[in-house]
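Here we start with a single chain on its own, the form predicted on its own, put down as structure tokens.
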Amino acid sequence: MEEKNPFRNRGQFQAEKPSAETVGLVDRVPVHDEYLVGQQTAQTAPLPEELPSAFETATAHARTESRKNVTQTFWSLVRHQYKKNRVAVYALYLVYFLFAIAILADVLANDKPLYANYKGTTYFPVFKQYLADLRISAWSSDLVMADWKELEQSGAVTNAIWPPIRYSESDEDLANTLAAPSSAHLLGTDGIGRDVLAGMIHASRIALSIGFVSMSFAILIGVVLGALAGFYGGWVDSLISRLIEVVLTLPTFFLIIAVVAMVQQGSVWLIMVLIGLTSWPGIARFTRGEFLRIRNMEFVTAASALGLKNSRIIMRHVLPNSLAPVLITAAFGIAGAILIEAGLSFLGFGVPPTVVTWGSVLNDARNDIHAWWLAVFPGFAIFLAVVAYNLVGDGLRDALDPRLRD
């Protein structure tokens, strides 16, 4: 009896085409697709003649995914992680809204029209005032001190287009002092008849400028001193660390009050500089810690081995990788600067009395406890601005934390 050899007709088996039943059976066999990462999907196995094309497709897909991962940058990952925090995203939108109000303050609230026809001549008074303040252009003699509202009532001005709020921050309505909110003054007036809404719109510009300019001073000082202390170490680190500790012990708020009282004439720029000169120690400490961590890494050692100067290593290699904690501190610092300015203005030690700020409106509320609108609306504006910047800082802190990334 002849023994059957299963390999004897191997060539014949390969030459024969699979039958229809065999092909149908193969098509119905579920297999796990190993080409899709993280998925366990059942798919039909490809036909034998389709195996090379399926392999090439899987390889191309893997290359595409690898290329996508390579092109992702650090800040794109931070942006993706930040968008997952809905509260922080809404807070950032609120910050953008405050920026828009500050930039468009003169267009939103002004005692000059946006467009007017005066004696047959077309004027854009709001924008012409910008040019006059920059000494690029000048008003004619009859319009230097003109009251555009009276000119419109007399008929000299026609086709005027006014801003939504027809009052500037310093425009006084002596017939309506301490007036409650009404159609004429949506948020009421203060003790000398100034429109509260117009004052708050223009005060947003001062609040944001004080926050950002003061933090710019603080970041400049803190980053420079923190970088020197963290990179060089030794006696440089000891000296700067002792300086940081001394500044941290100073009572910032009372120090600013003392300086403003000695100057006897406060200004917005003086408040900015004083807040910046007293807010840098926290930034310097964070920068120093990051430099101490990064200076011993391989890419810094390689840069030193190549003979690069220390200044180039600091500016091109170490500093860009150390700015993440600085951004978080700056976001919280802007909120703190807004609170400090509001507190100084509330106590009467801030900007000059002619300048309207959120804190100065709160200060006016102390003179008349019945004028509730002088306390509620500016207080709510300060609350919104401070909470928005704090939430943005929280979002940045979570987005920059590698342990929270998906």
Second form
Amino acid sequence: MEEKNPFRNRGQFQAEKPSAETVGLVDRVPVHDEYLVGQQTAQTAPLPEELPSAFETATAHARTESRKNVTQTFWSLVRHQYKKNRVAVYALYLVYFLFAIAILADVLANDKPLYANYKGTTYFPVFKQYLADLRISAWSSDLVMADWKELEQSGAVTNAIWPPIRYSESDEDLANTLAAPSSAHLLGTDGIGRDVLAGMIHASRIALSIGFVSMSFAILIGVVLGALAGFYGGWVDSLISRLIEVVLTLPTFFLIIAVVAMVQQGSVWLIMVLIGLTSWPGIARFTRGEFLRIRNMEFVTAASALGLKNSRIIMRHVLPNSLAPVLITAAFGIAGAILIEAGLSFLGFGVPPTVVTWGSVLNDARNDIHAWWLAVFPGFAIFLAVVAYNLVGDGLRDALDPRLRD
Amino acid sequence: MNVRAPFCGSYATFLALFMRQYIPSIFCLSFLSCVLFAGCSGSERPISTDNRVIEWELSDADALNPYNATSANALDVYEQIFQRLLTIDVHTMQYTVPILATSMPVESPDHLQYDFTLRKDIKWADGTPFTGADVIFSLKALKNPFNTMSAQNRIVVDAIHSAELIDGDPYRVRFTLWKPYFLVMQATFGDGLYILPKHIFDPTGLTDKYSWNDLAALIEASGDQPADSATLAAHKNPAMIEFATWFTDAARNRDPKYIQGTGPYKLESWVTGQYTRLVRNPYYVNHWGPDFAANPDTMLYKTINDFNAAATALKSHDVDLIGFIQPQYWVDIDTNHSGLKRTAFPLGQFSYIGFNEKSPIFRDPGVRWAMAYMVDRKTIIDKLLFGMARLTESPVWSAHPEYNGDLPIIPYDPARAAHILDSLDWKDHDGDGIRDKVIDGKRIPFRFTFTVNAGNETRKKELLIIAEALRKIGIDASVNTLEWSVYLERLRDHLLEAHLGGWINNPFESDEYQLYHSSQAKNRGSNYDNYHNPRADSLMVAIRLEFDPQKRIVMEKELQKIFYDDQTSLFLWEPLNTAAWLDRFDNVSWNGYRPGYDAATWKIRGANGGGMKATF
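For comparison with the form predicted on its own, provide the form predicted together with its partner chain.
Below: every chain and molecule of the assembly, starting with the one above.
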């Protein structure tokens, strides 16, 4: 059973081959990416060819296994395991889908057309706006504050191709405030006539970036502190472990509310940083645990026997082998961060009023109780995103667990 | 060790584990609870006949000592506890009802002396008779400059020099003024100068140890304005300081032992964040007619610090009366079936957007005019206030004779606004979609922030509508919310670039000095936007010294025209006060004197006499 543990095999392989030293963290990052983004990259190619020699040190059973699957890497094994969990696979598709919406938000919902012909000139207003925002291009004086819908109605603009939703997130249709879902507004409008669907599409950017940015913060802090604690042990470990315990006792949500209340101009970035600063202890604990386990393995001993510096052992030998639990925690953490942000926006803290988030639409529902569409759709979006990330985390955990492997 | 360690780090993990196995049960449970809650809210509850009124308050009073309290919630409560020398007749809105005096005062021709004769049949809530000594004590207590809590309330007695017994008669009091003040009858005797019991608030006679001249010395030293801290430090009067310390102590602001007056009720208990409870004053006798009756045994002020929750509490009969319910809940009330009633009436408020004239953008009145053309007030009133407001172009209450109704209402006209901005060279010179202009050698983009108090969703939405309209003509306006006390602090420091606010006008003739005189732009005064116009300044001073009402009206109208031409503030509308109550009262009446009602005069239908205690 132990011998089947890919961690061990990988570890021994690295320790025995001096060339493993060159297979550093930089090389291995694309392997992670390959799993996450689904792209095969050139750097991953040398590894499989070297695998058989690694398996030679393992049992005979493992040897036969490795011959059957010559191209197997650790992550391809994980992917294989992950795919067995159908729910988790669909959840991953859902995450991809949310990302697609977030990236394409401006193309999906905008008050400018994608393509238009104005006075004989062809424009791509949505894309031109990007260039104008980047100061690469500028609008001519007659178009800079133009209302494209009016221009089309007056006949000045022809052949316009519009995004599926003809409203931006801040665009107000004051004639139709609190309108129920209809063909004009697929998911209805809020109290000041903003299209709920347009708002939710643009808000998906905030929801997803909150999750990723805050978890990046948390991983950065958690991995560094956890690695130091686990690798060095002793008083460093005691100190960091106590720090972890202290931060774990903080009531995260109320701490964030208190800080946000003190800061006079709230922003999405502040929320991201605050969530990151309070959610690292879990990651630090797992990293520390993994480090404690791995630092006593033979390949680490071998590496120190070869006279490598501690920093090199940590970065190139121990850290890459201890990232799996961090990944799982991060997937759950993203879901948690999305929930925290939705909760803050619902309570009216955090993001400025001009920014639409799923939680702020929910908050509007609180003021206009009949407007069920203000509660149901963003509520469902939050539910979907949180469940998707949780299921992905769940699937990852199962896929990474050697004991569940058949 | 392996990776399947328990995931204690995140509750989301727990949620996921939980959900995977129990999704069907979650759905069943939520469905069940929906049905249950729907059942609860739909059920008809019998209407209580308890002889008590439960009024809703958004937050606790800051204090119940009328000199130390500044919040409107406090006013609702202490109005039932303390009385004044005279008060307003809510039917005529004139200050013509003597309360603690037998008649209106005798005024000297130079408007510098006012002689009151006091009632001999009034007793404090502990049975001690009321005398002129209490009146003199009250004025001395309020004028004590070492009491920083009462600075705001002290303004109404700034014009008064002293109060003395006439020929030693304990029931005749003479007030002497420094200089004439045309609102002394309304603002001072009829409004701010509540009479407090001397034997309770000053048992050791500390106020006897400082004289009117001691007080005058402090005021003279700093001229017309209230004394500043340096002057106070130089005049160490031990008795005055000792009294101020004693008077501002928490006990004097909220202890039932101290909070008792000559009014119909006395404080029984105050549980912070929950309720304030008043019971009848056993020594109160109504000499003044039905407008001063005390029908309920108990007046209970329940604190629910959320508008939405308050509306729900009313619907579930947990409160009897909401003096101000937000329009979106007000329009929601089904008066046919819910056992609720509602009304809307003017109460002298006005809303405005202030643009700080220290800001280089808003220094120019032309820009403020362009802003005025950019606010679609009709749509906002329709959509957000549900029609519960009236357009205005003036800070004066439109019900008053001095209101200038000749000022044309400024329409929503983005083209006109854009034209004005273009003519002032506020154009988009750099093609980034935002107007800009070179001011004092620097290119300034037209970018600013509106600030509003957090929690007021209606105001926030109003600003979002305006900001979106501005965005379309190339002005980048963002909206920021600040917690109420922080918002007030920033306003008083004159630091907000643009803000949406409101004022409640007094029921008496308007005096714009507090809001728009240039002297009030300093020292944390109420001229929040640093408005400054020498002509307006001199008019505001002249109005305060003019005793001919007709001449004052002419001057007041001219002043409003100046405000209009300058667009001093972007005056928006006068909102109606929307109120709702549980239909268990007779004799319900509403008036224009804040808070717009006196629930003590209402009669509880079916109440079986007095003596019945509310069970709360």
